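Below, in structure tokens: the form predicted alone, a single chain.
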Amino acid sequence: MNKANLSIFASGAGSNLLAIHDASLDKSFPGKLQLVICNKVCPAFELAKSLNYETKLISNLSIEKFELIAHQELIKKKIDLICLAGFMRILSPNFVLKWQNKILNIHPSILPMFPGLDTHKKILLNGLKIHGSTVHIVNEKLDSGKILGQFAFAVKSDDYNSLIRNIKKYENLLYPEVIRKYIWTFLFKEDKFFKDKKIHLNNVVFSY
């Protein structure tokens, strides 16, 4: 089975990196993680090394220099799809154009609500009763690319840490499945495998 070569860009804890790694252990998963790029030393960086992935630390550089080095590494590894997973730098329009339709991101809000930072605080400050995350294609505008999948759950507590735990738990389910679908339908052009799905799980609605 042919598999797409994946790269993950990460800056944080690495829970979505681990979820993608776990999904890739399934022989039917159409992607193979080949390269992890981090812009700082972080748990995701240490996790990637512990899982024996080729892991590059590109830190303390301007975005232009970061992107130049990252692009060279991506070409070297013949990467087909970049998956941003808690990556805390905004990529330039020039880089996005080079990798047009080949960069995915998971953002912790139900876009188009609350693009950018501090989404959990915004949910609580506005007293909203639902929260969730969105997987989208990265374009030149912040958190505004085509939406590929979302989930939503009821906010039952105003506890900030509880909100984050729920978000991460459900992101780890959604992101690998959206990546799977995107590889088949966009990279491999095999849309016969999927229809739009809506799944209800423990009062959480997933759509992808």
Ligand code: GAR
Second form
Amino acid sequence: MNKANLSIFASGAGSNLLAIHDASLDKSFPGKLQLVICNKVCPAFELAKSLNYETKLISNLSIEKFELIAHQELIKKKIDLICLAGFMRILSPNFVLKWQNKILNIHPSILPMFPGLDTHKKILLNGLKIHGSTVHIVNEKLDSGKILGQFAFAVKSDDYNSLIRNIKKYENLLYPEVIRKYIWTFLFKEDKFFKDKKIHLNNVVFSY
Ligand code: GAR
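Form predicted in complex with the ligand, following the form predicted alone:
Once more the chain from above appears, this time first in line as the rest of the complex follows.
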């Protein structure tokens, strides 16, 4: 089966990287992770190395220099799709244009609510009763490209750490499924298997 070459950009704990790795072990997953790029040494970087992925650390540089090196690596590995998974730098419009419709991001809020940083704190501070995450195409404006998938759940406690745990648990289910669908529909242009899905799981609503 023809597979899209994937790259993950990460700066954090790596739970979404691991979820994408796990999903890609399934023969029917249409992507193959070829390159992990990190802007600092972080658990995601160590995880990628331990899973024997090709990794590239591009740290302590301006975003322009980071992107220049990243772009060369992506071309070298013939990457078809970049998945930002806890990548905490803002890509320049120039880079986004070069990779137009080929960069996805997962953001921990129900966009368009709460773009930017500290979403969990903002949810708790404002007493919101619903929280979730969004997978979207990256465009030149922060957290505002076309939405591909979301989940939402009821916030039952004001414990910050349990909120993050819940978010990540559901992100790790949503992100690989959205990537799967995106590769088939937008890269391979084969959308016949993919109807829009609305799934209820443990009172969490997933839509993608
Ligand atoms: C995830 O919750 C992701 O939504 C968030 O960082 C976390 C990374 O977790 N992304 C952003 O905040 C991007 N603005 P992970 O390293 O365990 O995948």
